[in-house]
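Next comes just one chain, in structure tokens: the form predicted on its own.
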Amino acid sequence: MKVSNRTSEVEYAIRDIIVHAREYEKSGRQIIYLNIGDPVKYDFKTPDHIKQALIDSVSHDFNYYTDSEGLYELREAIVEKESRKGLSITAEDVLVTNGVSEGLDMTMASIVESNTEVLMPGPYYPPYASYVKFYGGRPVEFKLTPDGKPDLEDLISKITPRTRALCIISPNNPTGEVFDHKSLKQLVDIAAEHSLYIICDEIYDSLVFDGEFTGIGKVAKDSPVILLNGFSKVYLMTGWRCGYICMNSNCSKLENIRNNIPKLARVRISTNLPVQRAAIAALRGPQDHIPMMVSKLRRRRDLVVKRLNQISSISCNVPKGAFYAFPKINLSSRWKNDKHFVLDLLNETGVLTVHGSGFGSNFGTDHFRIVYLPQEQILDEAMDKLEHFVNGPAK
């Protein structure tokens, strides 16, 4: 029976690579997961203060839908924060939605049309790039410099009459990167010369190990910024899907989808009340984690960088923010691509990482993405099992 052409341009690299490792796995051997960003599976575990507002919703018998566009106290609690790091926003410029993955579905939904564009710094996070395409469009990578910032030239050069929308993720999945304030803001100031919109992730916004974390609303102005966020990885909410939508409420160009995106809220009823009320007190709660949280990766990211680069053939730049190291392999001779180093290095060692062109293949092509959440002693063994696998000899 027929599937539609656009399902079957769906990829997501990071959980695609699993269907391997289970054939793995069924030989009986043990796998060191290093694919995916969930903080809650190893040794960082959500706060007591949040666990307990859940239990209590519960029990209070907060189990009924409420409205569509989220939790009002909650959508207030939002507000404070996205204030503080300089968005203009009031209760009724966000939408709760179920993690940041539906509000990004929300959002090209309501912005994407057959053959549009939208750019996206190369590498990128891959449901960009899918849902783009689930709904026709086209997207288009632009180059970041060796140290890390956007390639203003390359970038222009890539605007079309086409163009609908520019995406920046700081600090960025898979690099690790953050973009400084200079380079928001020249971002913002392109992105408002064509009439485009600004979608800016910034999931990660707590987890910055060097230097000072720059939100976009700091320079956003009047901009057609629409902001994504949520509660999995600074507060460990993983499971429990809980993020949300911003827009900027300076920019009457937004009006349109501000009054659209909540249709696509509705027909879905609602999000998950408890897992709301647990937001709240996840954010107007002790923050005491995220400090401690913060020095604990920064660690694990010393100890990875210094390890991957001391094998002789990858090079690695140093992550600025978030949980992911992105090296570059030289793969001479033995492997076809990428991704037959990925698959190669977990046959042979039990070491699971992800194939770089899975996030772009303009720029991640010769990488593959390493997460490093797991302790010390874990990313160690793994670390020597890659090193051995990758100076042994080729079969």
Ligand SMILES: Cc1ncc(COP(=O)(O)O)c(C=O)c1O
Given for the second form:
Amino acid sequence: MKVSNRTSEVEYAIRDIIVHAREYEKSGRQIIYLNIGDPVKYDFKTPDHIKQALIDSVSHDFNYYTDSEGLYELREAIVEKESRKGLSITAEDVLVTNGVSEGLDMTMASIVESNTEVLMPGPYYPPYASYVKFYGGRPVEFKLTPDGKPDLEDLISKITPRTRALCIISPNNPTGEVFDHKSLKQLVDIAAEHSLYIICDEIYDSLVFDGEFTGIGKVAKDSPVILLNGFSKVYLMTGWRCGYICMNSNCSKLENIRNNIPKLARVRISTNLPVQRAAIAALRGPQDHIPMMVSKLRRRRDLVVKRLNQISSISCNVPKGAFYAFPKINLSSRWKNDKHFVLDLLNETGVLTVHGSGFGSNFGTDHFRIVYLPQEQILDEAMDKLEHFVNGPAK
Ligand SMILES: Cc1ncc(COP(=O)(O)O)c(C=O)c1O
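Structure of the form predicted together with the named molecule, please, following the form predicted on its own?
After this comes the whole thing, all chains and molecules, with the earlier chain placed first.
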């Protein structure tokens, strides 16, 4: 029986690769998982006060459907956070979603149609391209300079009358790049000049190791900025699925989408009420897990980047935020492509990473992505295995 053509190009390399890992595990061998960016699967645990808020909500019968836009009190707490980062919003400009993933889906659903294009920095986090394709559009990647800044000339050359939006993900998945104030301002100016929506994903906003994080709000002024953010990474609530969309309140051009997205939210009824109450506790409660997380991650990043750059056929930029490294590999004649490399690495050593081409064939190819969330001892073991594998004899 037929399935829709629309879904044929939907892919998510980060999870698609797990099919191969399951095969490997069937043979009784153990895998070192460096593929999924879920800190809660490692030694980063949801803070107790957030867990307690969830438990209290469930036991006090907060178990019903809630407003489609989200709990008003949570929307107010989100305003407090995002205003501190510089964005101009009120609770009416916030809509709570089932993770950033749903927020991204609703945003693309509202903006993209056939024959439209969406710009995104290459390499990209796969759902950005998948949702654009799903809604009939075309993802268009723009280049980054070697020091990780947007290549403005390349970006401008790719704007056409069909371009609808410009995506920014900072800190970035998979590269760990963080755009500075100047780059963000340049991107916002270009988008405003060409009447493009600016879709900015700041899910890793507090996970920055070097230098300052600048929120898009700091440069947004009256531009059509749609901010996506959530609780998965910084508040260690991956499995609870909670995120949000914010619309710059200074921008009158956002009026149509401001009315459209809540319609989509009403169709899916609401998000999880106990989790929304826990999210209020996350935003308004103690924040001390964040600096602890950042310093643990910094040590793990330093270890991984140092070890990677000691391997002669691998080179890796220093990621400034999030928890991913995106090394380049010289494939020589030993591996056909980066996916072959990643599968060979898995089959020979049990180390599971993700092939770079899964993050876009233009800029992801010849790379692989490593999640450096595990403890140092495990990362060291994985790096030993990787080094031995890469330096080993060709088969
Ligand atoms: C850039 C980016 N946006 C969104 C997500 C997904 O977020 P959520 O768990 O809130 O759906 C991820 C997860 O890895 C991500 O890296």
